[in-house]
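Take a look at this one chain, the form predicted alone, written out in structure tokens.
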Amino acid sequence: MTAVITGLGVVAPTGIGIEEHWSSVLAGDTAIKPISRFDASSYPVRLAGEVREFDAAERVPSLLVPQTDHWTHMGFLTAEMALADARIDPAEVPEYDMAVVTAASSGGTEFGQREIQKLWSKGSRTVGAYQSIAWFYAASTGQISIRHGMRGPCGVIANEQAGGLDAVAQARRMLRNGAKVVVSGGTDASLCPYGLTAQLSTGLLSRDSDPARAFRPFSEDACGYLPGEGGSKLIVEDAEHAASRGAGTPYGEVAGYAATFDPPPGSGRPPTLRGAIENALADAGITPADVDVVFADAMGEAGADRDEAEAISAVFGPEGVPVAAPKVLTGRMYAGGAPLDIVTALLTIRDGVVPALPEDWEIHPGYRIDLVRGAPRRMPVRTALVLARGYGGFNAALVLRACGT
């Protein structure tokens, strides 16, 4: 069983749509501006990445906008725009076929937020039902199974950032125990008080005012990250089925997965990230020499990436592969951030080009890797590698690889 990726659907601060966001990372356009979507002025984290074009009441059924957070508007969208890509229509698909897994990260906390001032404003009668599910890490997933009558294996992973390429694993694992149809990736959106405030809670924030400079990993004033919301869904499918159908050249070939657990702080053993690397790259039956570029996680915090930097120069060299960080223009997604970039690493097999961060970009002098500034970078591209950490120890990394390689 091969398991190739058929159809995306992007919904991120970079914009709607894959072609629209693949344009804007090639393009360098930031989207880390002030937050807008509650009064942040009196919080030490004011800049983030937000979809500022998203509008629920035009793209969500009507029905289902009260019913459900923001986080799962987004979903509900890219999971659309997944299938229509992939040309899938979920009627003609036996229902116990498909399946659905995503990830999660902070859940629906908009909505909570909401229902929660309601309880101790105006009392418990005036909380709304829904609240008992909009808020939950499997709202999403268990809102598209519904919306698209996929009865197969569902699931959801928290696993912070490190979590979207987990779902992404486990829907691989699902075709092979038969699924022929997986809608996988996931979306997080946790801008609102409650959110920020969970999330200054890490210490990892990024407090500076520059957008320019306040999120800037591996260089030398790296002071943290800022947040973001968004993310893509992928189709994740047996390419048997996919060439039974007619579905035409898929984008990928998900060809290898590991994760691994760092051990606590303070225990004197070291990270795991580079286990993570070792093990994909088994997994997938290929060596550092084939894969072509690497996707960072790139935390922005001088420890994590100091760790990162260690693990892929101890890997494949020092500045033995290039290295591609897009997430500087969109904030850090959660949830949302590792589907995003197995979108972007896709696109970039695809098109042959790697995107860069800002020609002035000073990386760390003690970090050698090939960090790609200035231009995007125009080169054949058949294998990608994409990690993810997520808060707490996750460590995750997936290979992609261009079909027919």
The other form holds:
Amino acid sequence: MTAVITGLGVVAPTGIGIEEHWSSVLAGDTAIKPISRFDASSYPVRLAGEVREFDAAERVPSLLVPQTDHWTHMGFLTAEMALADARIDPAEVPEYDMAVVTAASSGGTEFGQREIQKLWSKGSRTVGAYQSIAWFYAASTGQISIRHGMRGPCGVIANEQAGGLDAVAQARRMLRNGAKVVVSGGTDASLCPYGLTAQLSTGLLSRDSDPARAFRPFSEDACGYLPGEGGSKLIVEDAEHAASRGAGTPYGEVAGYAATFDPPPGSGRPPTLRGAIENALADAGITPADVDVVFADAMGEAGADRDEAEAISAVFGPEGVPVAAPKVLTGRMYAGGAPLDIVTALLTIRDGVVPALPEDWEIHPGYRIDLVRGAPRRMPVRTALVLARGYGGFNAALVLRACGT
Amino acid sequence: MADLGLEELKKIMRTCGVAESVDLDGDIIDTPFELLGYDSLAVLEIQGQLEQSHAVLMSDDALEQTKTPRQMLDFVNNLIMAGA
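Please supply the coordinates for the form predicted in complex with the partner chain, as a counterpart to the form predicted alone shown previously.
What follows is the entire complex, opening with the chain shown before.
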């Protein structure tokens, strides 16, 4: 069984739809701006990558809007776009052949905040009935499953940024177990007072107020990351199923994957991202020389940047492989971040061009990585490695490979 | 508290969304909520909003007795009368 990706749907700070996202990424148009979803002027973090131009009333069925959080609204649209992109009409596929597994790390925070405010200001009977289904991590998966009549296995993975890759790996397992089409990927949205406050507790967010300087992964003055929202959905499909319905050449194959978990702080043992990379390459049956580009997790925090730069240079050699970090344009989108990186990696494979960071991006002299800067780099790309780490020690690595010759 | 009328109920139903094929301005008073696109959770939500707007308290078995807009109007108006 070969797992291929046949459809993509994007709702991201960089744009709605894959081509809008891709042209923003190639142009280096940053979506980092002052938070506008609420008055953040009194918060220590005031910048974020927000999805603008998204109106749920226009893009989500009327009955589903009040039942679900902003994060699920974006999940509906990404799933719908990905299915359309794959040219799959769920009504024509046996319902138990279709599965859904998404990543989610915040749940419905904005919805939950509204209801919690009612609870504590007006009493329990004022809390809406939909709170019972809107807040929890599996809500987007469940709603997508119900809406499209997908009755195969369903699940959600909640381990922050790494979950976006873990969900796609879980989709591959579902295909191995007999599913034919899996809606995977994920979105997240946590740009409300409650959501932002919860994020502040990690101490990893940037408090810089200059949009051009606040999120500077791999630079000497890295000072944390900025939050983003949105994400993408991917249609992960059995290659034979895709071929039998005449789906055309897929965007790529899910060729390899591995996950590791870091030892606790203070243990003296090293972090394990390197192991995730090596095991993912082994799973794909390739060597480091076969990898054309790496999409970095790019946390923007000095220790995490160093760990990642060391892991990459240990496996690929000093400046041994081009490294891209397009999340600089969107902020860290949590469960939606890695799925968006997968989309960007697949478009890199499709078009043979690696997105770049700004020309003046000063890389820390201790990091021996070939961070692509200046103009996007034109080069043939057949194999891409996507990295993601989740708060608390999660590491994941996913290998994507071009289909066909 | 004033009686609950159909127009007011429809206003609350609209906050729960309207199914694509449904016209709430049509003859709906005896159409089950389910056929109008409102599942049991949506009816609970409607009840919760009516509790606030009409200062009544719905019992746990109210769901069984409020299957259509007409039943909902009767149920709430009986509560209002009993409380007056």
